[in-house]
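Here you get one chain, nothing else, as structure tokens; it is the form predicted on its own.
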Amino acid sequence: MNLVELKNITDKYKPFYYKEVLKAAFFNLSESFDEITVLPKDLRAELESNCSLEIKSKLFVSNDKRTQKALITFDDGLSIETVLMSHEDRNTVCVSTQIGCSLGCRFCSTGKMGLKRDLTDFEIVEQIIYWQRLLKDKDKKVDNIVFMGMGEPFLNYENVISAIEIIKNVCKIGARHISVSTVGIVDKIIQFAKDEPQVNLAISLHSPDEKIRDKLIPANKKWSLTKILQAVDSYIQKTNRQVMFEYLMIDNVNDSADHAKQLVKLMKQNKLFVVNLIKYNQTGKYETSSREKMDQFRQILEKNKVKVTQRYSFGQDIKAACGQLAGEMTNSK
């Protein structure tokens, strides 16, 4: 799907055709411009030649069928990953915002790639359209969107905000069903409260200790945990929204009882802080915390009245951790 020239082409005819095409492609899920009969034939032909609605992809399905991962390749030959996680009552799509990432988080496969480029707003939305088409055949739909795939969303801020507006206004997925995760780009957290106050915010925390977080997330040296928490407090003052703190459980790194007690102190600073414990989907030198350690960690949080959810990883058999497949393709070239 190449929609970069879409507006320029439609504007040569009538400007309102642009909205008609977006509606057809992103809401009605048309896979060919020939299906959009409200457009003149010559416009349809020009769009078909220059802005194909085809999505070049490879699909991987987990053994339990709950997780599907797509490797989407763009016209420049670069690829990203997007994941569909299916629950009994909902379908959640995880989207990427960059090809690679500049932040180099030690536990992340995407960070090993370095940053290739940002995705455009259309390329972000294209990932959702891919899954909407697939689910449509099963009489289902995408219910939730999480910006937790490859890249740091707030380092591609303008395109992410534009994509969110398309998702809300064209794809008709409500703001409360969209979540954006950041390692903590402080100025953008504050800006996000103004631009998208109804969209959910998540912080990739992974340690309550500045020194450990420095090792896991090198960007912590620029955007420290102290500064991030100040920005989150400002965000909550403006929005009165709950903020999720994501916490990957990594064996013998951040999963001890002492770490849990440190986390309690941080989380009790604000009643709208929530912890999401996540089983680490192993990608390198780090190991996954045991089920017992995760349970013990959670119990300490709950005992101290910290709001906590616990998520076990999806799709390990299809390498559903962000960047594993795309990284392999990049390294093989």
Second form
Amino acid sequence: MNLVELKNITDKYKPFYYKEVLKAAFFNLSESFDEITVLPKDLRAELESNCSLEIKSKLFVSNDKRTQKALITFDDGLSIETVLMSHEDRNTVCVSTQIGCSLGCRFCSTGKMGLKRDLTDFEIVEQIIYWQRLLKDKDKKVDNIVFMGMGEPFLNYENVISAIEIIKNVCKIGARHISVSTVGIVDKIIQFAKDEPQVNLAISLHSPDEKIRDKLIPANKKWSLTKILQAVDSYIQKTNRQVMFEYLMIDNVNDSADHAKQLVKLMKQNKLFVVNLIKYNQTGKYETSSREKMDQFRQILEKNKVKVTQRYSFGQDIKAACGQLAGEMTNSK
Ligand code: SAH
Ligand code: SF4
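Right, and the form predicted in complex with S-adenosyl-L-homocysteine (SAH) of this protein, after the form predicted on its own?
Full assembly next; the chain just shown is listed first.
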């Protein structure tokens, strides 16, 4: 899909055609401008030769069929990955916000790529449209969106906010069904509270200890745990919304009983904090925590009345699980 010129072209005719095209492409799921018959014929022809509704993609399906991953390639030859997780009653799409990521977290495959570029708002929405088209044939639809694919959403803030507005207003997916995960870009957490897009916020915490977090997440040196928690507090004061803290369980790094107790202390500071324990998907460095250690960790949180949920891993066989997205064909123009 390439809609860079869309606004310039529609504005030459009537400005409201822009909205018509967005509705046709992002809500009615039109796959060619010819289908958009509310537009005059010459506009359709001009759009057809300057823009494209085609999505260049390659699909991978996991053995249990519950997880699908698509590699989407843009006009500049660069690619990203997006994932569809199908549950009995709902379909969740994980979207990427950047091609690569500049932050280099030690446990994340995307981090190893470095940053190639930001995605535009349309390139973010395109990932959802890809899955909507695929699901439409089965009379199904996308129910939830998580901004947890490649990239750091809050380092591409404007485009992410714009994509969220399109998802809510044009795709008609409710704010409560949208979640954004950040490693903790402090000024943008505060900005997010001001902009109040009403979507869910998740923070990748991964350790209650500054020194351990420094090692796992180099960006902690700039945006420390302490500063992040202050920003989250002011976010909650302003929005009164629950905030989820994601916690990767990495063997012998952050998974001991002492770490759990330290985490309890932090989480007790606010009733609207929730912990989400995540199984670490091996990406080279580090080992996954054992089942027993994860259970022990969880029990310590529960005993101390910290709200905790556990995320199950999907699609490891097609490298579609958290932290495994790396856009393998990125360099194969
Ligand atoms: N940049 C954002 C969003 C993308 S990463 C962030 O870091 O929050 C989405 C989630 O996947 C984050 O919680 C991240 O910590 C987690 N993740 C990264 N690598 C992982 C791995 N190897 N196994 C499991 N989860 C991982
Ligand atoms: Fe970037 Fe998130 Fe991966 Fe860290 S975990 S490198 S912030 S995508």
